[in-house]
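So this first bit is one chain, no partners, the form predicted alone, shown in structure tokens.
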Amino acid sequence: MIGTRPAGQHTVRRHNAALVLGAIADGPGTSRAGLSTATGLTKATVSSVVDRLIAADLVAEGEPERRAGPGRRGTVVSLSPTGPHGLGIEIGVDYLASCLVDLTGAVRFEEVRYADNRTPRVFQRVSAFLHKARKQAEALGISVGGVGIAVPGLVESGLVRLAPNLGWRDVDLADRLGETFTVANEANFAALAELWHGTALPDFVHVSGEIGIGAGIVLDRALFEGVRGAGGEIGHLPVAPDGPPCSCGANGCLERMAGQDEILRLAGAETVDDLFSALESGSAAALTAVSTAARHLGLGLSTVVNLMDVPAVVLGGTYARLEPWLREPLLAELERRVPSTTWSPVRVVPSALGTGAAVRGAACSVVRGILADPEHHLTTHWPSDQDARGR
């Protein structure tokens, strides 16, 4: 083949490290002998790789493995809960959130700070919030292995092309904040978090309702982002073409008709907590507001279901909390507009992660990156070949 070169020792070592770490992540509590069987690598190679992973605090050895039969039991190897963590930051329209997760995906801390981020000072605010999260990690004795940032907008190669509810266009967060991050759409991060740590559905559309509405589409356990990464912009589907203007410049978009602000307005509530109090007390205005939003949401989601043939809808964000009141009118609208529901009803379930899905997905994306390619963390804790030969 033209343009190919033999794999060097570093490339092979890097591949083997990712292969072994992936096997440990997929089968926690496996011995070195078990890892050799799972990966096809020799026991000597696995032992060498595991030693490097332990030195970098990516994995840890525990108790003898549990198995039946004679023979010596090996020591189990699992992901280290004290190794590098993923730090997630979510920039919402009216809040900032942070989340720190370990290599197993367990959450170490979370924080939400409410504030209107539709201001030029938002970048200073995010920088200070990020600094505080790092200090919290430091106080816990945790090493931050990377940062993921979730934003309510279209992202292309780390550049926020458009976030209409924040008033952003072509914003380079790395340049604004002075460091490199993994930046992605908040709905996509939320869908990934749901896939990795939520409902365990293989195919679904995760729709989150805040001030804006975003959707992440998962097909065959993989995120579908579209050709240019702009898929899932359900919030700007036209559901009332002659309706009120949207922040994107169009009229009658789904988020304008069924977003959090519109529901609060119709319900006569000032806050989301006020809305829930009104719903629980049986307020006719609140019930009508949610039912109206559900019908518009069903109209938008029917387009997605008919086009993509997704069998399930996961309600996230504020919609997860509203699910008891949204469910029936939403299902009725889907049944009316999706022909396949006659023989294959669409499932509607609340998110298992609720309003914290996007920030958790941002943090977990960092962890997934470490597990997929741990070499950077290994080289900072293990001598290079040249250093080793010099000893």
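Think of the rigid core as the biggest set of C-alphas that the two forms share within 1.5 Å after superposition. If you're wondering where the values come from, they're calculated on a predicted model, not measured in any experiment. Numbering follows the first chain given and starts at 1. First, how it differs from the form predicted in complex with a further copy of the same chain.
- When two forms of a protein are overlaid on their rigid core, residues whose CA moves 2 Å or more are considered shifted, and R14 is one of them between the two forms.
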The other form holds:
There are 2 protein chains.
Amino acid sequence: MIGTRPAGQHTVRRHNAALVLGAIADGPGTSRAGLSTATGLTKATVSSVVDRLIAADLVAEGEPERRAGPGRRGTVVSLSPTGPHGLGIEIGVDYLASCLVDLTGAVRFEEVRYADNRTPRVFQRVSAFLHKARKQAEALGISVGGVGIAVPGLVESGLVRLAPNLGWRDVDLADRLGETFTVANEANFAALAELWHGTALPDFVHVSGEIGIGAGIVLDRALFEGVRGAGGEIGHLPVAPDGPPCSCGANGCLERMAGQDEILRLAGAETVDDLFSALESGSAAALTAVSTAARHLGLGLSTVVNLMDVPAVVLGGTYARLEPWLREPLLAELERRVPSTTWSPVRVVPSALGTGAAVRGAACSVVRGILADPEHHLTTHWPSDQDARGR
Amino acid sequence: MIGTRPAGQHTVRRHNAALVLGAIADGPGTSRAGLSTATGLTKATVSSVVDRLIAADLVAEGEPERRAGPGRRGTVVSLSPTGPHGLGIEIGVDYLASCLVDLTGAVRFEEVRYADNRTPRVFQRVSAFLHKARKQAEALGISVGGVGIAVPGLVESGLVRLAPNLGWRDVDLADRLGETFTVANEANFAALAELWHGTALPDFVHVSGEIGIGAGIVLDRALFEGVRGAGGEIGHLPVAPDGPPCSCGANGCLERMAGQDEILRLAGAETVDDLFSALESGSAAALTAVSTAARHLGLGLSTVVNLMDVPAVVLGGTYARLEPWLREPLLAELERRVPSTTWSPVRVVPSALGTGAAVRGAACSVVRGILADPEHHLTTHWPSDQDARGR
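Requested next: the structure of the form predicted in complex with a further copy of the same chain (the form predicted alone having been shown above).
Next comes the full complex, and the chain you just saw is listed first.
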């Protein structure tokens, strides 16, 4: 049905800008002629779009193309290193993190500050942390194109419906902090970061273990959020239905049985670093604690694989570091619980990004948003062409 | 990108035939002029396609259109009641079922024969049952356009990889029975029947309880089969991980804890009819058996809702009849286990089709296949236009 009705001028302009910018992101250092071939647009259209993108500093011109043979050499273009950056903020249960990325998703700076966020003062603290990150960007001469915030909870249309580990219910961060953000579940942001800058897999479940356990499910290179947006919740899968009570009110949830707190408790360790020392020195309690958690994690993940037939599990957060100890008992439980593993094995791989995945995903989602719809960015930041030319 | 390259003649013909036949299925009793409006094709193209579909008996002409005002009245067309029918066969653990449907999906006949199929003689039995159904169709002057077979197991590209309750592993029905079929998991066929001819919901999980428990998940009016096709398996979700051993080798699977056999055992009933008599007379053992099963079912379904945020559960098979007793404990467990039920409640509804859903889905999938690609049907059944005109 596409193409049966003539599209409006604005729609065409919007589509073409996204098409050209996408081609530049996919193939940095391409000439206008190359972009014309890649997009199927005329050279005149490509040139007009590129000029507009350059004026808004989304694209920068580089050296003339290196090419053998006759003919004029075109000037190549790439995403602008000085263009709008994405700022990510993660509100963890016991830390705040920030991350600034350029248009290619490369990290310019990141910071983690540890403090218990289970306090009403958390909003002031986030506000100050955000202000500091903006100042840092300013000092580097970087313009921030938007802010993404990762939270350990269920988010619906920007509203944090429930974040049990922070004690939040129906929290509107835009209202609390006085500006608009891209707010999403930390596990979903982490899975997107893994998709964009980590593993090259098209289909996987990314499970991140911290105090809470979250999962982000990627199917066919896109985030799967379920019918109404609250999908991918694995922290509260019942892995020991008659087990000890969980913070959510139910019993024996995955998070309660295999989260960081339970592993530390079973291992008799104070901190995550203590746990790793104990594991490396072969402590029986630490080894048992991790293999018990791995069995519960395998039980929860067997459900994900049985329901969605996902071919890979990416271990993120603290689980990425624990992977050498988690791997075997986890795979054994998956094989025991998933009939299809006989003919369709499941891979278990550690995240390439580790504990920084969620905040990186929050930052990158801002620049991905600009790349996907540059015209929207142009019209909000450069109200008219006249203005754009004037600057 | 669609429409940027000219499509081949054959592709266009195939597309147009499906488009016109789809419009006829959606609006029976439409004139050629009406079809031209509905599809955007010229009247000449519509007429040529309709003539071809009439020659193959996929479409039949009816009475002249009833219409006020001036102008010539067109002859209306509908799906042909004498056109190719779909035959469905279900291989249950303790029964065989058949169902014949016309092009609209209306049932022409259905039959169920009870017998334990956990025997090597099952293939002979299916062959004889299929032969009998074909004879019945022949006696009614009905042409069978294809056969769909529903099995209680995991199917991959037509191969039954695993059907634990039948003791099958890697069974190729085409090879065993000497003809080709559309083979799929019974729960998936049941969910499709529910989508096409039962509930009008666009997103739901259909869970059917028999000796095994299967689920079919429909998202946005399409079957969700997971990344590699073995998704939607809920029978072996671990609801009592340290519970009694299941036929699959693991422990405390949903099927083991909430399947028909366990309910009968806990209720002290011999047959399903005995169970219903006991429930209706208020037997404490029967009521406890069903509410225990409901709690386990709620535990398993909470997982589906947490992962996929599906807004409705359709109870099929024996569960449809048990719905009055299952409903409350099931909802209570869902509310306890799914954090998002607070703002996004989950509906629980009985299937409109009951135990006949799977075989009906198998039959309907044959006619849906013909409707979706009539050109394929025409070229296999009517090798050339010459032939078609000759008959």
